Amino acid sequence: MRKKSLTKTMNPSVLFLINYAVPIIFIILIAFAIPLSGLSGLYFIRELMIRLSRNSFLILALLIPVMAGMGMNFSIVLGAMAGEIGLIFITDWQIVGISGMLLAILISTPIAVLLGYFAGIVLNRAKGREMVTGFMLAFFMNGIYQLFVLFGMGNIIPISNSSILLPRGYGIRNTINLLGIRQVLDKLIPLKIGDILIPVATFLVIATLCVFITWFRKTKLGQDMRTVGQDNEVARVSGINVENTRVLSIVISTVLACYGQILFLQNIGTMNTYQSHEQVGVFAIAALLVGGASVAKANIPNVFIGVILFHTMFVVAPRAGKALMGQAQLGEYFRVFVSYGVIAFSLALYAWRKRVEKENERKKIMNYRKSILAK
């Protein structure tokens, strides 16, 4: 019904232009970026291929949110924390290869659970301002996180490998080598195209993850979730526990985010211990809008096409600020203000959507009335 009057009042081009507002912009940014940065082809399709492996499992992650009507969930940040706990102990413990990293997923697992289940009690509390709720939470659970990791690893959780260790005897060191799993899934199923490693067993994982949320919407639950994004009330009134299917959302969001953060510390093979996750819901956010997705609906076409979009200009921004003016921090600064641009810019699209399309709603109720008073 919104939609529907909100297309009568506009022209279907101006509504193409208003839905698909951010890619476009970025494909005009990258069709002036890509002559100036001067990169090879065969340099820019190999960064285009590390970072669609690297990356896509964790902008994966935030659909299921958007479906049940919880918006971006920024608390994917606690998802992260949890993997890079699993990560600290498999490196103290010295375990490498395939079986160090699923003990890796294996240890964070029930760590991203219960984060994810403390985040939608949290975010239940804050029905409509989910977004900003799960951007601070992100930052208090940073605080607890720092705590554990700086002061009890070491002090009250026994860490017996002295070269994660701060020189102090506790607290675990600002960079881990993470060699032992460095790209061990990446190279798990060898295919090299020329000079181009194709990392076929990532990308078994992330298309197992598109295969099983295609799945899981069609589902009891997945149905559930969609009705509690489109109505509260009436989702109530059909007999869904609203309250109960939005934190199952967060939790199931929280784990994938786990898992996908230790996909991608594997493919980097160093982990920044305070740092890693800081800005991990900002860029996969910003990367899933990008892709022409909205706060009320994301797909799987709008995240590959955010990472192709989104990373294409982190490639070339630095080579292209340096082309433009010489130095290639530009590029650098251009890449945080355009992280955190788009967000700003694709909130407030939808919020100027949300007002336009009440304010079409209120009109044809006041039309109707007046039909019916003239009879």
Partner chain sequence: MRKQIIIRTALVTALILIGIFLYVIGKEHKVVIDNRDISIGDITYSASTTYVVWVDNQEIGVIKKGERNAAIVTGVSHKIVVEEIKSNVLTGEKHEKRFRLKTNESATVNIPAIINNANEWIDKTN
Second form
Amino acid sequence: MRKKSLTKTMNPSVLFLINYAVPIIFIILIAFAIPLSGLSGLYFIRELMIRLSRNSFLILALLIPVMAGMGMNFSIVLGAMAGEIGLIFITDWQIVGISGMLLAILISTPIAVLLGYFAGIVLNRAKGREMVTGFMLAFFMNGIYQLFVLFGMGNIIPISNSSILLPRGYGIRNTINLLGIRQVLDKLIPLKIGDILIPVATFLVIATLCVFITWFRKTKLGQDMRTVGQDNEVARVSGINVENTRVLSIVISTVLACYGQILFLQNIGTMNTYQSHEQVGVFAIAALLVGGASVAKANIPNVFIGVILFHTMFVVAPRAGKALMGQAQLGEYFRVFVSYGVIAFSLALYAWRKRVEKENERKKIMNYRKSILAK
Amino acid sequence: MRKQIIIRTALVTALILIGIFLYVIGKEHKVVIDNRDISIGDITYSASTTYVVWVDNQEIGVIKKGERNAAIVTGVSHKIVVEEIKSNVLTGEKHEKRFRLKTNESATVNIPAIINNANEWIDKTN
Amino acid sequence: MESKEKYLLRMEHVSKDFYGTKVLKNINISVKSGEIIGLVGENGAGKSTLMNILFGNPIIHETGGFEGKIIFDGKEVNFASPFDAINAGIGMVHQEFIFIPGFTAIENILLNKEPTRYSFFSEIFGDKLNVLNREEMKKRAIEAIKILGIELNPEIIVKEMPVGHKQFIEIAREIDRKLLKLLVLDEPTAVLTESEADIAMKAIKKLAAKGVSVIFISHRLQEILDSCDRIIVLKDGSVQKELIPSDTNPREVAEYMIGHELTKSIWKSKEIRKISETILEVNNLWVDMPGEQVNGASFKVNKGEIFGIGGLTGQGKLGIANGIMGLHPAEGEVKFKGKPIFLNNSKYVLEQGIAFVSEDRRGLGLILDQPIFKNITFTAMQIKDMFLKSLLGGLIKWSDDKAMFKITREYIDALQIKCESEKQLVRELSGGNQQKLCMAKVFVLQPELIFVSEPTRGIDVGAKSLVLDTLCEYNRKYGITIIMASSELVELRAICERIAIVDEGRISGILPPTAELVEFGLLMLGIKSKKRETIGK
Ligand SMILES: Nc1ncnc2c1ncn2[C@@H]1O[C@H](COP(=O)(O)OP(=O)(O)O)[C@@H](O)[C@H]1O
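Hand over the structure of the form predicted in complex with the partner chain; the form predicted alone is what we had up.
Full complex below, order starting with the chain above.
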């Protein structure tokens, strides 16, 4: 009567619906939007191919911190910044092609490691609030990045290529043309099926990353991260260096995000110096959540399901919007809105589910105690 | 422990070397192709006709007498091929030259000099 | 020389003080190889401190180290951290489970000691990038489980295991250490059923037979008597007595543990009042309070009496009040004045006229950064709409400061709370005065029944008796029924008319304050006899 009814044991199918509420909503929305959009299947597949090759890597970068119990790593934005710095340098030096891309990776790796290390240390100070802290950290580092790129480059850091410098002689222009490396990886191994270009090499790189992540889970470090992710204290008393392990997970994630951003930008071909990275974290996280992941659990299938659902939505939604309301200007705003919505909704759902689970667990133990102790 | 330090040092060194290598082979250079009169020493080679130019197997285009064009090339060693055009037909008379560019160099090549096999057909600048 | 060699562990003249208070005094303990030592003592006797010293727990180093020396395996040791102790061959099984619920038994047994296979990446990034050797892990886990002698599927996720098996995971983890020489078990059987505890004890004996020494800390006296080779009784930081189980009996052990009575009785008032009307009836109460679980406690409290609840720490004496007051999830039947009470609803219980002076003064009792008068009147305002002036038939309410000040001053005088004014911040008061404030806050509610938990914890001696006197006074003057839970038998026996002893979450018996001290001790140690359960029915 006056008892809190939170504890009612739940029907498994209801639980399934709750666990996968976000993907289910997306599937339903897409099912409605596809016929409305009137897009051809071919166009659709082509778009999907591009999005998969463009975004998967960045989202995969999120998996390892989830494993270490640090939730969705908003600070992958830092990795994206590192990648962009690498790209600025190779553009300045006019290094092109695959070698340009590889060089950008080489240059940005140490930067990403440093930034990741820094982020890891900051997040260690904010245990349990990693996501919010990561979010703020991304904002803060964006400021530093802007300062560095807008004032440092051309002043402290010599930049000779006037085509990327602002007319005043220092600071990088708003947009950088990445013609030199545009789609070099996508087109490295050319394969066309009908009209659709398959970015074979990019997919190979993504597949390699998947293999790496799977392998990594099996290493000692991976096991340590899982342990830390499940329980900091237990990990600590069994001799695992919790802080270190957490920092490492963020470093790996940041470095991967850095590569992910380079991969992303080589596909796009232009770089928005001050904005390209801004929403990287939010979009990647929203996509992963749409793929059925939660703050505490995320795997490789979640990534691909997420990319497909999330980006299908953005392929069809503007068209469907136009068909419905004669308006296609939803664009970026719609995307940001949906992403934040997905994140907020997932987090709330997760917190609620966690509470139910805890309560159920408590009930279970209590019943056990009763069963063995009561006569 | 010792072994690890050696391996790590080797790895970092290798990465730096790879970086330099990538820099060299990925570096873009501008090659200006002149179809103009040129005086080298006391000799003057004069442009007399139109040429089609290929640099590194990429067609740069047709350069008429007195004109110039530019190519962007990547890496170190390059090949330039010019073929004469007379009254709008390719004569099949090809001249081929190879050249190497250091990392920060750009070059100006002169077609009349190439045709005449002059030694100083290319002018590299930093 | 020879005789010394036989001992695996010798602790010689070990003393320790925390900020000037001696908690261990010249302890001498030696443990032979393959011997099972039972370590018993009341709360605060120093068992944990002694084990912390053995393990080199950082808390010991942080508080200035210890005196004396420890000789382990023939060498003098002073471990810098528990990990060093573990590497030297000392293992520990804790009372609370230390494992990862989402991992399999295998992963838990080999937590952070997983065997690995070489991988090339370890050359660059270190050993952490070697790959776990799952087959080897499984093999080792199965071996450890075999020694324990239980049926346990190692591939099962621990979360999904029967609760009783979880403790075995930890024991198995220690068994897996190849160089394990000494195993410390801190209340390992507290959460096990009797048959499970039997299995665990058998496993421990098997281990001892293989030459591993065991230090077994438990309050289940029978278990200690049944399985140990030697019993060491700690009291007030020194070794009170060493006993051989075959030459002793529970009563003797309890006597050494609790001590002899100096004066026959400390019972303050001369007579025990005869009261027959029941005010509170608790039947089969279960409370899920971490570390203080109540497992089906039943008792009756008479109207107007002072009822004491005693017992060792962690046995559930604090859980009873917290459960009934709705601060922790509870189940069971509670009748107040013959009427059933809904559990898990604090406000409702308060409204019925039951109030609570919590053991957690700073957390639950007081708002430290608020003035005295607000603290005293806050609950009354919330529950009883006291100190509120209302207008327009209750649509608008505001606090009646005048009435608040008046009542605060009354209580300051009555309870002799030392303060500058009623507006002083609570943070600035001493512990004793804060405790009185907690009581004033409850008295304002004019309750019929008060739960008081650990009323004298952390306050100085003078203030202690003042607090107890105040409780007695209010009980006599206003007929308030008081249920007091305390770790201090002395104070329970000074003011309570009946004292219930809680063991493993249940009432193991109810005694009059005049009962012999050792009787209380035996109840605390889980040893019951028919005779003792007669009173109070
Ligand atoms: N960290 C500490 N700081 C101050 N006093 C402590 C500390 N740890 C224990 N004590 C005191 O030492 C005494 C012994 O406690 P403990 O070793 O925990 O006893 P036991 O384990 O037998 O219950 C107690 O009086 C306790 O208050």
